[in-house]
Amino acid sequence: MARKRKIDVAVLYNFLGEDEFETLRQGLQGGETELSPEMAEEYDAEAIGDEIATVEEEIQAVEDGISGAGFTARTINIKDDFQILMQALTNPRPDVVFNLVEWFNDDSWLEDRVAALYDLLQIPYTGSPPVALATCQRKDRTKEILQANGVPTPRFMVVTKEPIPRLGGLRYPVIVKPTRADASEGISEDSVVENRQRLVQQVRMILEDYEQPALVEEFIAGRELGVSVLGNDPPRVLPLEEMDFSELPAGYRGIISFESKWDPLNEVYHKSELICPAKVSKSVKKRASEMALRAYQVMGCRDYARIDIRLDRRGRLYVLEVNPNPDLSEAVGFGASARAGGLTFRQTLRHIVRSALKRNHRQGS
């Protein structure tokens, strides 16, 4: 009897030039790059290289935990190049495609492009339709659906141009964010301004360094929850995770800023943990799962999202933002609460790929 023929997925990503993060791994660990004086004080430079995740290494772990959850994995850096593209989707063509595109002509305005161009190929591919991708990228946009649709999220105001109009109805503290970039991209301490002067700082900023409209949203002091969603018939959701700030320095608010995701040499880098399962209480872990679901449903997310969610001190709860495809990455968001969910990398894998080929187009289904 002939073997079944094992599921071919190609892993697709794209990158270019250096990898940041092994350029500064091996400078930490050959003694390059030094800590500053207040760092090195705390910790070792060659240890936080230790730490440090290279792209090549992440996309080889989800490659070698899609082959070992029973398929044929091969992974292909499009590098940009449509040609290399198109090459990947045709000559083989896969069974499905594990989409980790990201961005296209360095533009991540055109990840949604790339998720249409496997529709119009007919080829079964992981994660979020081209409408939830874009959608969700644009931060002012989901706001006013999950309002549309009764689900919280802080009172905000969009700037395109100056003169930078007056708060009108929102309250100080508010947090000033570009309203279409990524991972925490244009956030820092700077973001959350006080008064009318740095609000006109922090919102001109945005409109000049990065070329897009300002979102100026209500500040919620509190605790930052993250829900992470897997599945979709019916959606699963995930044990929640609190990124925890009290051991930041005196005087940070308490936010996921890019510094605290991204920088490795800064302290608030090494100063927020991740604690998952959170440690909330059942109304509050009721109301949030419920909360996720609901965002996640309406934004048109499918097989696994992620959903940022703030708890103020009195117990309320407002989505911060909704995150399609996040990082599979095993020590971050998803990934975590994938774990405490009881699932390995292996097992949470084959779920997302098995629910991309249930949407196998030439089976009409």
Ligand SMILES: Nc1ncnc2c1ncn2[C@@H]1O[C@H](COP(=O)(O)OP(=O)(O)OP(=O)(O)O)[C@@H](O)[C@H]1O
Second form
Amino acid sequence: MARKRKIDVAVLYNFLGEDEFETLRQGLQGGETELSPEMAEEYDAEAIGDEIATVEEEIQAVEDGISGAGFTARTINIKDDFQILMQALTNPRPDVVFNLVEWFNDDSWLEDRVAALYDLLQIPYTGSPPVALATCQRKDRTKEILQANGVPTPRFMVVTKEPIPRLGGLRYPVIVKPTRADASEGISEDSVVENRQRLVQQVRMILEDYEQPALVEEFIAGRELGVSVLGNDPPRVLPLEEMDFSELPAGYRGIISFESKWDPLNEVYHKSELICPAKVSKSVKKRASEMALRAYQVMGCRDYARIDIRLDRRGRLYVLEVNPNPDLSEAVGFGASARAGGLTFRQTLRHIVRSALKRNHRQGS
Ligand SMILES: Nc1ncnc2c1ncn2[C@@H]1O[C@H](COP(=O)(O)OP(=O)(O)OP(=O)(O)O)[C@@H](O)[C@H]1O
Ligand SMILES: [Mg+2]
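Take the protein just shown as the form predicted alone and give its structure as the form predicted together with this ligand.
Once more the chain from above appears, this time first in line as the rest of the complex follows.
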């Protein structure tokens, strides 16, 4: 009897240029990059170099996981080139795309168009459909949809140009963010402001440096939870995670800033600690899970997503944003929650690939 052909999974991603973490690692390990004197008291440069993972390593881990899950995996970096993308989709045509493409033409705004191309070619693919990818990138639009569906989200206003209006019904402190960035781009301790003068500064910075509207949102002091959701019929909420800020030096607010997410040379990177499963009461767990599930559904997410939630000091929960196709690496966010939920990396990937294969293209979007 002929052996059944394995399902062919094309793992697509888009990466060009230098991997900053690779350069940093080489610098730390080769001694050219030194830690600041304060950092050097507590941390070891080589150990930090060992800890960080490059894009290539993360993609390789996904490829290995998919092979390990029983599929044929071939990884293609589309290098921002439409010809390479089309080749990957037609020659040979994969059974399913594992979609890790987050931008095109150097523009993350085009992320949804790449998924739309898979739809046009009627190739099943993992993750959310174009409409969810596009809406979740627009934080203001996401919040309107959440509000309309009874999912609490901090009160907000959008500023598209000067003059910067009065806060109206909003109360200080507020946080000023780019409406359309992710991965904590444009978010620092300075983003949280207590008065008009600082508000004007921050809004102006977003309008000028990021060339996009500023989202001004009430700042929710309290705890930071991440809720991962897996699958479709029905979706399953994985164990909650918490970003613990208790080790941060005095004076820090406790937010996931750009430095805390991306700068291993800054102590805040090391002092924000992920705890999974989060140590929260049963009631918080239940309410946060229900809220995340509702957010996943009303935003039209598919296969897997991570919902960012804040818990204020009075026990109220608010959805900050919804991340379709979140980072899958094992140590953080979605990966950590899946592991705490009893799923190995391979099982998680298998689940996601199977979810995509179950769809026929007409259900695609
Ligand atoms: N209204 C708020 N109240 C309190 N903290 C907030 C608020 N909005 C944002 N933050 C902090 O800033 C971080 C980043 O904000 P947000 O999740 O909106 O941006 P992002 O860049 O899209 O994040 P991601 O890295 O998840 O893509 C949050 O994780 C949280 O720590
Ligand atoms: Mg976020």
